[in-house]
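In structure tokens, one chain follows: the form predicted alone.
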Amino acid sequence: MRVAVVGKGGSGKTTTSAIVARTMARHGATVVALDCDSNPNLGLSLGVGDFETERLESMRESLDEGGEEHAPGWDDLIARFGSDAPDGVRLAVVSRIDNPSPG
């Protein structure tokens, strides 16, 4: 299953997501959270801290800058750029996903 939270600015995005993740991944569910937003703030919301949040963060605009190769696949991505969050959440901070596969 896939989920995206979207809307205005301010409307609680974040904070939706975060619950939504916490919740499902205490359910049994496998949950990777995205945080595609250009302020990135989801890992505060899922309990990663401000240091984890910032170095996310730091990844993305190397990456964006050409400082750092993009991953090339999903595994790879995850591996290179996740991090884990409470209760079995797995958090990346992305700007945009080449070739995505199905399924």
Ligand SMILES: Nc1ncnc2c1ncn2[C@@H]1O[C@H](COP(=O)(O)OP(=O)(O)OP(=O)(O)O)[C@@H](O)[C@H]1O
Contents of the next structure:
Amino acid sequence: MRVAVVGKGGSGKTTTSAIVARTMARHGATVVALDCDSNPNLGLSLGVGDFETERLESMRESLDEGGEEHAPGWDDLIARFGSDAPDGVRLAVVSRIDNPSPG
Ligand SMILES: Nc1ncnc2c1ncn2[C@@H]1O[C@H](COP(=O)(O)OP(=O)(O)OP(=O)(O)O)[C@@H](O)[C@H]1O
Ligand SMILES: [Mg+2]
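If the one shown is the form predicted alone, what is the structure of the form predicted together with the named molecule?
Once more the chain from above appears, this time first in line as the rest of the complex follows.
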């Protein structure tokens, strides 16, 4: 299942995303949370802390500035750009997806 959370600024997207992600993980689902926000602070709501939230954001900045290669596939993306959050959620701050393959 894939869930996308969108909405107006300040409407509760980040808070809702974190609660849904952690609740599903606590119930046994494998959960990967992808933060696509221009101001990515899902890490704070998920509970990875300030330092890790900023580290993930700076990795995306490095990607966008060409300092790092985009991940060629899902497994690589999660391994290289992901971070373990409480309740077993895996979080990644992601950039534009180039050439998405089916699935
Ligand atoms: N269900 C709720 N009830 C009351 N307050 C809430 C609820 N959900 C979120 N909030 C509060 O509303 C504010 C905005 O929430 P949040 O940051 O999740 O919104 P957002 O849509 O992600 O904002 P942004 O557009 O800035 O990314 C926060 O202070 C949050 O604590
Ligand atoms: Mg938000």
